[in-house]
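In structure tokens, one chain follows: the form predicted alone.
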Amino acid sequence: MTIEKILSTCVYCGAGCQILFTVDKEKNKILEATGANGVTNQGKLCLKGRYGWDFLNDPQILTKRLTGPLLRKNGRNSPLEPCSWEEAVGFVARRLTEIKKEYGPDSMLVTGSARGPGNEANYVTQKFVRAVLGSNNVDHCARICHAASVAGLLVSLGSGAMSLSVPEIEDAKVIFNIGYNGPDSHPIVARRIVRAKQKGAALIVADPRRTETARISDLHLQLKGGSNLALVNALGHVIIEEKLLDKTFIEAHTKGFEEYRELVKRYSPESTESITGLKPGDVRKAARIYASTKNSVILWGMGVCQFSQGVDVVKSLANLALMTGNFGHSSTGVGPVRGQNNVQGACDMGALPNYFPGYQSVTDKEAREKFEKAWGVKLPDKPGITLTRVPEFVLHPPTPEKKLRAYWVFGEDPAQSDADLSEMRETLHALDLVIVQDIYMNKTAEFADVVLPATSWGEHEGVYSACDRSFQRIRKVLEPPKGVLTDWEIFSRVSTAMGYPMKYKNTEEIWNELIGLCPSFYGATYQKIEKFGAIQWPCRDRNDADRGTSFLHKDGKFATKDGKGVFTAVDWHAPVEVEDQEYPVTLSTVREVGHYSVRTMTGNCRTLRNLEDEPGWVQMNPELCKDLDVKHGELVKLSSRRGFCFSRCFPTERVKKDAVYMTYQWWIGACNELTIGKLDPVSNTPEYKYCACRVEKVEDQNEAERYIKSEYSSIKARMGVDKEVWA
């Protein structure tokens, strides 16, 4: 037996925890995972970190590992059948070339992946889209999570990332936690919040649920869903009215304050009480606590971003920090805590329709010419289409010439994760070409013309970006199954087949190319990351003296063109779809600690799978349960104007009577059958956190249980657990 210890970075959230694997190299098996002494986790791991590697062993609980390309050899109505890589690459290259020639470069869209592939794969992906397809139609799942944070903070501060580091959270004096529950989404980050409390920090939580974070708070603002902006404007009103602001900082380092001051005059805690449902005294108390120190931190998550006013709320949160001077030193500022393990990295790498790598705008002539010279091509200067607008550009294009024809889905599962799944299924059916590149069969792959199997996390090298801008190495722990390729090699092969030779020896060669084009990343070499463990961008020099930047906006100098922070004045409006007599309850999607994303990884880990199973749970207030005469564990039917699903009743006092909450990873309990596809006009993020629904008692529980079991078996069979060929 040959035992090795291999250090890598966790694949499950943006905390960037370091894991030490014990590996039997002869059997190609992981024996154990323990926490390493990473900057963020300091030897600790959460459930997913400790047990979430088991999917690499292919236990075939939910889906079967893809170990060779699959192709519908006789058209859309034929089954997916095994084929050679030569056949698969040739098919993809030929079809993309044909579609480009007939309909133009912008008739195709490709996703990046914020999950296992790493930064290098995302760099190659966006390079392929821009240099080979000739389009900026590249995007990834940040669009449905923190795109609002990026868009809002770029306007306010000139940088869309966390302005502080995760370790700095524990030394904050005040934490304003809004729409974010770390114990579920980032347990290791939540430890820093607990430590801050232990050190005497005041914790304010704004959340419609009494979350784990709210339970330990000094003040819980249990506002009504959809009222975030009214609350944040009310906090600004109090800070100005009670002269709690930092006039010196405002005058020296910001602009736009007077317009903002005029707007928030209308947002007193008393006038917004009918919107937020909060007592004016509690809002005033929260404002006073937040403004009492120069070490106040604002943390937020999806409860801010996944609204049709998400960008506006982000800019308004930045307003609070600007007016109190909470920028420019450690343990202060704003913290959009990025959700998935490499969603920060996919943004960093330019898997966005409006930015090259390093947040260099595609409309910037100088930046564009730099990439044209490096890549040897002419590049488009118009921002591309966001992935949340794919249904619009397939089913209802502005003109026939602008219709999307091809969709290359890399490391994503829109048939499970996007809003309004009925519309997404219609979209996938209507496309001329669907390419899926992944490690497991998934719901989207059922619509694919070709499926390309890739290596997984733990089977390749690379770099991830943690939520606080930290570049960290991922390392090859196991040998991949025969028949799969790295994601960057798949794109390189198709690119070469389409006449643009793209050949790299390894990920370090890719990394050196991209950091050479990105001034903010230039100093973050493999050697330096290996030596120091983590390097936070900006890191502009390659000498060891520059180990990166722990906090942004030092001395009040922001990343905007003139160095000034920008106040934005925005009025609140109600969510797009509010409850009514037919649909009297609001639905919000949430996360849970034991599962990740669409569950293809965690659902194939034996320990994590045993925590919960189909059809999941819906959190309901006991009064609502009583009104419907449903008990804990009984099946209920949930309906909206878009569809329905089944789930199990979970009574809890933590939620209000007029709202229910569900996680989105279940197949039968798929809450995205219900969610609405209306978008924030700037970030194009769907309003996952608010739609009108109806909850009904299922009278025949036995028949419903039989349906759940039958449907579950049917889906698993289609995912390959029982079959070699997928029909």
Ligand SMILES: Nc1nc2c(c(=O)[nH]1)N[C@H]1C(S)=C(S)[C@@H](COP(=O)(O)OP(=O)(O)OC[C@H]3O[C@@H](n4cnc5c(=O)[nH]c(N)nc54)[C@H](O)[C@@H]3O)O[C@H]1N2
Second form
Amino acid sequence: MTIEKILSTCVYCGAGCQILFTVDKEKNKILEATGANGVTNQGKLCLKGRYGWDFLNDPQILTKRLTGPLLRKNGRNSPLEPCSWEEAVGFVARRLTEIKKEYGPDSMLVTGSARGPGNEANYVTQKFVRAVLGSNNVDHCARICHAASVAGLLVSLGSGAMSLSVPEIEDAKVIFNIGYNGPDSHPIVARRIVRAKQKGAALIVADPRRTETARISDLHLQLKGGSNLALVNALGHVIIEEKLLDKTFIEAHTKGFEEYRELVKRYSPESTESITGLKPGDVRKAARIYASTKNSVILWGMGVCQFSQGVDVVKSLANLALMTGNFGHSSTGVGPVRGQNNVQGACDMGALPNYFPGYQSVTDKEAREKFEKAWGVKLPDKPGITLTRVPEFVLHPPTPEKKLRAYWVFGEDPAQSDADLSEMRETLHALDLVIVQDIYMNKTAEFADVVLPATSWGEHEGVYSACDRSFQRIRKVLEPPKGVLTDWEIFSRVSTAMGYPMKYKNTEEIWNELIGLCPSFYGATYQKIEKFGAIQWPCRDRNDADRGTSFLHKDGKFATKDGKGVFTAVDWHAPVEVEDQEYPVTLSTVREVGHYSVRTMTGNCRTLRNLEDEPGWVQMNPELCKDLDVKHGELVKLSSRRGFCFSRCFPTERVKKDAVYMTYQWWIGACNELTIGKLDPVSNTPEYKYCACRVEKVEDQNEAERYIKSEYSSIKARMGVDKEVWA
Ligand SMILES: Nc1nc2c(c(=O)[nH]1)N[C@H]1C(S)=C(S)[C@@H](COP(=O)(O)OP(=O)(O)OC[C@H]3O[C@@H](n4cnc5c(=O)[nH]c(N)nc54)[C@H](O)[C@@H]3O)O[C@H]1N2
Ligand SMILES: Nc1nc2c(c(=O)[nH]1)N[C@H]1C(S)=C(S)[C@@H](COP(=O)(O)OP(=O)(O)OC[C@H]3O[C@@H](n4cnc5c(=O)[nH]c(N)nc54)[C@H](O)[C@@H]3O)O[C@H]1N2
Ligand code: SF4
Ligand SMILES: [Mo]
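Follow the form predicted alone with the form predicted together with this ligand, if you could.
Then the entire complex follows, led off by the chain already shown.
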């Protein structure tokens, strides 16, 4: 037996934990995963890091690993059949060329992927879209995630990223944790919150649920869902009224304060009580605690971003930090804790409709000319469309010429993760061409004309960007199945077939090309990442002395053009779809601790599958359960204006009576059948955290259980899995 130890970065959340794998090289199997001494994880791992690699063994519990390209050889209604790579690449290149010729470059949209592929593959993807298709229609799941943080903070501070590093959290004196459930989402980041608390920090939590962080907090602001901006403006109001602000910082480093002061005059804790449901005394207390130190940190997540007013709340959180001088040194500032392992990276690489790699705007002539010269083509200067607008551009385009015809879905599963799934299915049906590039069959692949199979995390090299801007290496641990290609090679082959040769030899060659084009990444060579374990951008110099930047906006110098932080004054508005008689309860959707996003990976790991399985749970206040006469474990039917699904009742005091919570990891208990596709006008993120729904008792439980079972077997059979998993 040849045993090797190989170091890599975790593929699940953005914490960027370092994992040491013990590998049996002869059998090509992982034997064990243990925590390595990474900057954020210090030898620790959460359950996904420790057990989340089993999918690489292809146990086929949920979905089948793709091991060769599939094509509908005789049109849409014919089955997906195995084909050669030549056929698959030839088909994609021919169809894209035809569509481009007939309808123009902007009739296609390609996604990047924040998951396994890594930064190099995302760089190649956006280069392909811009240089070969001639469009900026490239986007990825940040859109349905932290896009509000990126858009909001770019305006307020000039940089959309976390201003501090994960390790700095533990030296904060105050943590204001809003709409963020670290213990489930980023357990290893949550560990730093616990440490901060142990070191004496005050912890304030704003969340309609009593999360674990809320449970250990000094003050839990259990606000009404959808009222964030009213609360944050009220906090600003108190800070001004009680003269808790940092005038010197405001004068020296910011602009727009006066307009903001005028607006928040209307937001006293007393006048906003009817919106937030919070006691004015608690809001005042929170403001006083937050403004009392220069090491106050704001951490936020999806409970801020997944609203039709997400961007405004992000800007208003930046206002709080600006007015109290909470920038410029370590353990302070703003922490939008990025979700996916490489969502920071997919943004860094320009898998966004308005940015080239390194946040260089596509509308900036100088930046465009630089990329034109490097890539030897003329590039489009108009930002592309965002992926959450795909349904609109397919089903109701602004003009017939603007209709979207082709969608290349790379490492995402919109038929499971996007809001309003019945509209998404209609959209996928109505497209002329759907290309899916994945490691597994997934729900979107069912609609694909062609499926391109890729190597997985663990089977290729590359770099991920963790939530705090740390570039870290991922390494090849196992040999991939025969018949799959790396994601960057798939794009390169199609590009070459379309007359723009891409002949990269390895990821390092791609990396060197891209850091050469991005001043803020220029110093982060493979050698340096290798040597120091992690390099946080900005890192501008190649010598070893430049080890990157742990916190941004040093000495109050912001990344905006004039170096000033910008106050923005915005009024609160209610969520788009509120409760009524027909749909009397709020539905909010969150995550399962042991499963990850669309579950193709964790659902195929035995230990994690054994923790939870279909159809998932709906968290309901015991009083609501009593009113509806439903008990723990019973199946209930949930419906909204857009669809219905079944879930199991989970009575819990953690949630209030007016709202129920579901996790979006399930096929049968698919909460996105219910969610609403209404978007924030700037970030285009859907309001996943709020829509109106109805919960009903299911009288015939046996019949419902039979339905769940047969539905599960039938979807799995469509995913190529025929084993019985109920045993
Ligand atoms: N209701 C509701 N819906 C939500 C959310 C919510 O809170 N509520 N959250 C949203 C958020 S924040 C996000 S980020 C999205 C996530 O949604 P998605 O991005 O759709 O989900 P993922 O599970 O991350 O991965 C998508 C696909 O990538 C594939 N994949 C993994 N590694 C690789 C690889 O190396 N190469 C290739 N080619 N494919 C790979 C997986 O098999 C999977 O099919 O979901 C959103 N949906
Ligand atoms: N186990 C696991 N971990 C994951 C993922 C996963 O699928 N599984 N996904 C990853 C991804 S893609 C992401 S983006 C992150 C997301 O991680 P988080 O940002 O923690 O996201 P959520 O858990 O969806 O929502 C956070 C909190 O927002 C609260 N909330 C709901 N409505 C409101 C409101 O109106 N106001 C306030 N203040 N709070 C509200 C919810 O109760 C919830 O506790 O997690 C990552 N980590
Ligand atoms: S906290 Fe995140 S990065 Fe760390 S082991 Fe868990 S899932 Fe992986
Ligand atoms: Mo996310």
